[in-house]
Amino acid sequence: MQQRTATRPVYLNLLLIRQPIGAIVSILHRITGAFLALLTPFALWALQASLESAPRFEQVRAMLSGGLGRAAVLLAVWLLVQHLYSGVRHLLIDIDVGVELHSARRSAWSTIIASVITVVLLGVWL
């Protein structure tokens, strides 16, 4: 009879595992969705405050037009467009559009590139 040796659990360092780009975009989609949900109360507060009166509107506008405020707005826009583009990608994959490996990789990279281009263009426009 063979003696069984106890196997110890293997420790996987998830930060060292190289994920495919599709997995990264999928994880990014979840993270951006969570951050958008966390930012919703602030966005509603800013909207409500800006609609109260003209001085409150100017206060919110001044807060969001400064250096840190502008960076926060651009970050929020990146979260939104990245979530949107990767969500559209996931919807297309759900209906079997772009499920082949090459096109799935290309669409994953496209979501990242398109979101960065969108934020850069918006940053220049602002």
The other form holds:
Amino acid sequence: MQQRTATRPVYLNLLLIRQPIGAIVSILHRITGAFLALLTPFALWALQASLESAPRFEQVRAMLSGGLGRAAVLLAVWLLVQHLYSGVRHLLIDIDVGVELHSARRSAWSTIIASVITVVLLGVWL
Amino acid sequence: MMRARPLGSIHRGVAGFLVQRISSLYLAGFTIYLIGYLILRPVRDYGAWSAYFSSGAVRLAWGIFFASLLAHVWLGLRSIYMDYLHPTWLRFTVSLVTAFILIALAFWAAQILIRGVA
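I have the form predicted alone already, so could you send the form predicted in complex with the partner chain?
Let us now look at the entire complex, which starts with that chain.
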């Protein structure tokens, strides 16, 4: 008799389960939150340097408006607005707004679409 | 199976839950205020930037922002640690290091905001 147990799929493996959009936005909320936490020291450094003196201010501005700096700023903005929008969605769900499956799925998609639109708009403006 | 509950109040999680949500409201409001302010009144030079920061109300709003931010970061990272770091020694060590870093960041933020107040 063949040993089949070894090849049986284990459906508790998160990478094998096809995740619904609500789960993707939920994990996105955590990932963006963790990265934003890691960015905090850099934000503090930039704030301190920008307030120190005029030359330091210009130095920070040049760093943030150069090619790489601009890309980093836009990435940080995306992390921030995605976390903000999915956070607002979670707060609304906390108070029982949009808990039905249909509206929960629609709002999950909306956070992703809205965050991308926001980054594009701010990218044009910056 | 029933297991003995570890020591500590059963209501402690409620405080964390509320602090996480209430801080998120301030963070959301402050973020929208800041982005709106920067769009309406772009910072042209160091003079404008330091004049903005010389206001006591601005420093207070930023101070509350950093306090909310660090509390929010602590609760968010704690949730991640509780879900993914299972060995107690690992969760304890990572939590301790995180707590020290967040306290250091709090002192740093306070120093930035207090310095230069005439």
